[in-house]
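First, one chain by itself: the form predicted alone, in structure tokens.
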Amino acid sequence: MLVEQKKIDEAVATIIGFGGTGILNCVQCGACSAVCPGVKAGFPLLCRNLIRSLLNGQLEEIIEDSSSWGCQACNRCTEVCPQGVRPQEVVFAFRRYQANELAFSTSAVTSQMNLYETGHAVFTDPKELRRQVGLPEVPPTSAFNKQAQEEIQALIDNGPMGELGLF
């Protein structure tokens, strides 16, 4: 179902405020799909197929798809688009957007209270690799460091993300 121009307007304006500010810019070329890790994996909404879904006003279809989550931050898509699109932070912007409609994946409530609490989205214990491969088991991370998580959490809750009310 397409939604009326001056929603997508709204969306797209409120993408670019996010910090998708090539959004505008794209051309469909799919050089960004063509290295996307993702899209590979078969997410669906990555790269131009996000950025086309915007544009063309599929809104209500893509809220509340998760694969903008499955986004590695890898950045290949940026070094090769030829428009300056940056498509990874058309990417970012789109799940801000989503999480300002409420529309959270499950698979993204994770990532986040783990950031929240350790300050990495994906963590898991590595003390035990470490100490097989003759590091020191405690690695110099938020993960291990209160401070350092008190001062992720101070800046999760005085952000947009706190205003959520999710932790």
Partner chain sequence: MAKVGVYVCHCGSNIAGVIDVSAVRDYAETLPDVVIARKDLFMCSDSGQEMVKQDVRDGLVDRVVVAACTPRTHEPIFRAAIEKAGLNKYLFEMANIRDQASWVHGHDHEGATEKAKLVVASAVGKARHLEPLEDKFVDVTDAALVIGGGIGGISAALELANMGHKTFLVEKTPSIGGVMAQLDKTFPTNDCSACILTPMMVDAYNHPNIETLTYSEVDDVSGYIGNFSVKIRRKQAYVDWDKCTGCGDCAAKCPAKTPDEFNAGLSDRRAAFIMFPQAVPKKAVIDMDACINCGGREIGSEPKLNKKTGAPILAPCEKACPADAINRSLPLDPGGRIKEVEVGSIVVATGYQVMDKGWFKEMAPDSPNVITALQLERIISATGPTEGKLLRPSDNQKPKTITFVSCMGSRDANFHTYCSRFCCMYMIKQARLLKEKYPELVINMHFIDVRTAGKDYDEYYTGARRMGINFFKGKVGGLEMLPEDKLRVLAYDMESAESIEYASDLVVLATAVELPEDAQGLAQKLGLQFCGSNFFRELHPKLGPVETSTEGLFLAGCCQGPKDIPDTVSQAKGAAAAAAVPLAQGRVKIEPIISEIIPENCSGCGICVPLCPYDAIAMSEWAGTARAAIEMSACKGCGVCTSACPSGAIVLHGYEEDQIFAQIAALTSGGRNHAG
Contents of the next structure:
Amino acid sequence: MLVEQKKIDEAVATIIGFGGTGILNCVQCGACSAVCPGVKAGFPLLCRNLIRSLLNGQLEEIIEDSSSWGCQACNRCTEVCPQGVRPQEVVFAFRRYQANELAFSTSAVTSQMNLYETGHAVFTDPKELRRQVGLPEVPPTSAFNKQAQEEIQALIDNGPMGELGLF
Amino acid sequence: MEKIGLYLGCNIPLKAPDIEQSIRQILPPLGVEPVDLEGAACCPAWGTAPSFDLDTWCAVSSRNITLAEEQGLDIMTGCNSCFGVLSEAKHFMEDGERRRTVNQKLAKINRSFEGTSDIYHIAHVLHKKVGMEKIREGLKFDLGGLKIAVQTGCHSLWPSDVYAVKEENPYQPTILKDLCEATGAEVPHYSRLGACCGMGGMRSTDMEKSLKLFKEKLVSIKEETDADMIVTTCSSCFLQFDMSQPILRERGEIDFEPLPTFYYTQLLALAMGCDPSQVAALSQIDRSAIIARIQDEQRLIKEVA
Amino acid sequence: MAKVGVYVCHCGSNIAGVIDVSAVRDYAETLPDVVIARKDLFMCSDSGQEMVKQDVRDGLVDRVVVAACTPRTHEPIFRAAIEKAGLNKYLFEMANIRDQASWVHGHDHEGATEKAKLVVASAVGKARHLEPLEDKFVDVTDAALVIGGGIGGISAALELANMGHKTFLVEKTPSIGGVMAQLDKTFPTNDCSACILTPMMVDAYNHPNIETLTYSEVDDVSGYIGNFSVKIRRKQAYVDWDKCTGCGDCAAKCPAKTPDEFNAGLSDRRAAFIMFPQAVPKKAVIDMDACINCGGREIGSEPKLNKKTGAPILAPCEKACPADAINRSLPLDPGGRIKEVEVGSIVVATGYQVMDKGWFKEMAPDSPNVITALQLERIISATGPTEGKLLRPSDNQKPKTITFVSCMGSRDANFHTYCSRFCCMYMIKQARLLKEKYPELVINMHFIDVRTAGKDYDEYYTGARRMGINFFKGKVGGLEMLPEDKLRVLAYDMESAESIEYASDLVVLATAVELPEDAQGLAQKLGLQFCGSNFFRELHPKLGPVETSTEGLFLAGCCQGPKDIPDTVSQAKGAAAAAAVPLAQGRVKIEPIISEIIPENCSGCGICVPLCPYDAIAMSEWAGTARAAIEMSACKGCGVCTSACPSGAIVLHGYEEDQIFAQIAALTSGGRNHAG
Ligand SMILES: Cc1cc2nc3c(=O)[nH]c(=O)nc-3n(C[C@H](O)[C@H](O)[C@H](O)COP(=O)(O)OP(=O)(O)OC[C@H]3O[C@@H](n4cnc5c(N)ncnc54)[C@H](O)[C@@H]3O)c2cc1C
Ligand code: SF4
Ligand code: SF4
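Could I see the form predicted in complex with its partner chain next, after the form predicted alone?
Below is the whole assembly, all chains and molecules, this chain first.
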């Protein structure tokens, strides 16, 4: 691996731009990785090791790695980090970088569509189940609420997600 | 009666409406009136807007929060993820610059985030606002002798600096333990109490990794507590425990029968005498035996009976 | 008319790298009363100084302005130079164009140059009005005070005493020794701590020049270098130390228990206790917070009488004491008594404490088998709660696997950002001692990185690896409580980038070094300041490591920052040498940059008296009326009184009104005010 300052600067700037503002605080102590369920489960590029790769300037090289999508956003890393890095934010910043380059699994597209159309990322028609447990068939959510759905669509359209051409 | 905005999220109203029903049934007798937040949408889940754009995330979350702000109410979530997402978004919105940008987006749908509503999890409402005393008073059945393994779930523990209500020590959470003990049940400690169940992004990205993690947690529960059931305050954890135990059993990866799992308000509703076909009707794992044990006549508390 | 010489320094590239030094020099030449303006690569070099001296000797200049770095380090150098050349050294002014211009405006060369011109103009403005001043001297009390009786304080006291100075050694606990007395063996040579410390404790205690005052604290300090008056509170021991022989019979009979601080809370001691077997002095103390007043024997009460025999009913401690040193009928003052001493200089060596494990919520602090390294030190010490056997607290069984966790609260933005400096070494020490004694023990050590800078230290570490001790690079993230009081260690191996999990029987936390809680109060009494890491601040981190901003007050040991025993002893000896200087000189110089009250102008209103932070002003009689007067040797020249006096009766020499106005005028007129 070559150490290229230009690539390092670019990786850092990209991550900070996507919300991983604490990345340069990282001292590579590894505490985050010690408690990360994702690292434990075997995702190679989360927490400390993801930050290491980014600080090595390996942004494009790891763009296809799916580890970041295995992050539970549990934020246990944030709780133990002694330097205030908020590693989960770095993981998510990297995820956002991937997402904006459309480097994510197609299976993730369904929930974006659901969100856009119904306001619910997880959507199944609930009417029968609701009737069964004695609730009104239509929940008081955006699920069947036209105005609410339009509001959500306006918020999404009016940002980078809307520009990805998913909807 | 104290009013609070009931924020349902996605899983509870669409996939597990019996949890919603249990929430609606237990709160009024305990002095809390849940008020619907008409048109509330997804929090938005971690895998959606938060994975694409911080401002869009904050805008969708803030829109949800404004539904409560308009009515002068605080928000109560049932799902841990929703609690986490909304709390984090609110935390981000404390940054003046961010608030300005997001409010510009919200202005397009005639809304404005003011930051006046606090975000609670239903466990917090029960623990801090209702209190153990009142919960005990409302019981119809005493769950003495039953053993519960609790699953608090990550998103109400960490990162503790963004939560309005938090555990004294997030690594040794006690809120759910207290709530379960209020029913008379016993809540033994197990070592992987704070461990992640593997639901969430991990499960959708790599099912096998998720199951591996889940199994470790489950085995710790079984071996260290031999619990009669699992009780959680996270609707995502609930789904993992309910869906994945049968898978592990079928594959022969565990040598014990799946442990019946309840969302906490389901347990409380049962203990308060609610109808199981309404408040605890939907699960993969057959819960009829444990429900019968919970609502056993011998458990009837005299004064109420 | 003053003849001002201006000398502009390049300071290598420190100044010249940003500022156009020639332009500043050219500009200086145009300022009023400036007769000469020169520049040099290094003004503080011999040749630079010589240039100034020559101009003075030649009678060309009678006021000198050097535009260079900070007066904190360099003013004394130039003052000495012009004095040598025959000019009053207070006819000197420094313009700090490095800190105030080149360093802070490194990106704006032009702006920095303009600002440097202003700073020079202001200094010149003042220099034109400077008046010669004379140093003053006061006599010194030939005695020293050392506060804190750890290895730092003991070393400093012995050093001062050996130089022939009377030394008071004040220690707040009943015995001297400090943390070192709690240690088993010491790195890097593994010699037994007590074996090397106890003789020093005895030497200090028996030294004819040392008066050791244990169970004592400093209550109040007044005065100044050469003449401090100190009130020392000798706390109430409730045992007559003149009689106490240190037999310990009282402790053996006392039924009241409380956690033993010396064993870091791992065992209990009694309310009547002797701190540890090798205590110096070996005297008993009754801890009234723990005492239960057996038989209703409150202090100062008459004993009840036995109904049958009529004999007085005494408390067990009283009954047990063969030396009659305990008499609970006496109305002993719970506040103890005050001893007043006069000293010429003070060394503060009050040491440190380690953080409690309770701070680290992720580390299962409720488990009895999670202990601090200091607790382990007690466990492996022959005088500790297990008499040196490695037994874990929960069940007194020998652990099979033991885990060391570094950096608990150190290098952590939530607690302390600094490195506690000696934990890596003592953890390796503890691991080595255990591995030597119990080769079958599995020892896992987790470090962010191993820091073993020091003579023979890295060899000590590499030796530990060869002994079969396991080292992992990666901070431990948490502990989970397992059945049988074991702990699951959630760790990480940086090299393989994999998480690590295993069950451990005993976990040792290297918790951070910090100042003891009562340090704040002591700092207030002594006028000590804190550094960014919240230790006592030294005068200069490099060149004044034992001095403080208060003259006559010195620092030694961990109270100034974490350091191991060799460094503590070195610093203590340095502090002792520095503290001995005024004592050896017999008199101290008072800089004339202090305030003076012109009695003719004083109205006697007294406003200044309470304002003085050094209690230097008092009302006295002058020509039959009340007037404020300043005690010259107490005044530090801060100027608070000067600016507050409604009658303008106070002059701060070296910062007189016309001088300051000239500076302001130069600054506000862009340096172009040639008047006055
Ligand atoms: C677990 C552990 C193992 C260690 N092992 C080693 C080792 O092997 N080798 C090594 O070189 N170093 C070791 N050290 C470091 C060593 O303890 C310190 O370097 C040393 O104790 C510093 O001495 P000190 O005199 O500065 O402070 P201390 O030892 O803390 O002494 C300060 C003294 O001042 C007293 N005091 C405090 N406040 C006041 C007050 N207001 N008035 C009066 N008295 C006061 C205290 O009671 C104490 O007696 C170890 C430290 C720990 C925690
Ligand atoms: S938030 Fe993501 S990266 Fe952090 S510990 Fe949880 S799973 Fe790992
Ligand atoms: S815990 Fe914080 S400082 Fe340590 S490696 Fe992780 S992000 Fe970096």
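In this text the structure is predicted, and so the values were computed from the model without any measurement. Between two forms, the rigid core is the largest collection of C-alphas that superpose within 1.5 Å. Positions refer to the first chain, counted from 1.
Practice task
Please check if residue 16 moves between the two forms, taking a CA shift of 2 Å or more relative to the superposed core as movement.
Solution key: Stays below the 2 Å threshold, so no.
Practice task
Look at residue 115 and decide if its Cα position differs by 2 Å or more between the two forms after superposing on the rigid core.
Solution key: Passes the 2 Å threshold, so yes.
Problem - C-alpha of residue 59 off by 2 Å or more between the two forms on rigid core - result: Indeed, residue 59 is displaced by 2 Å or more.
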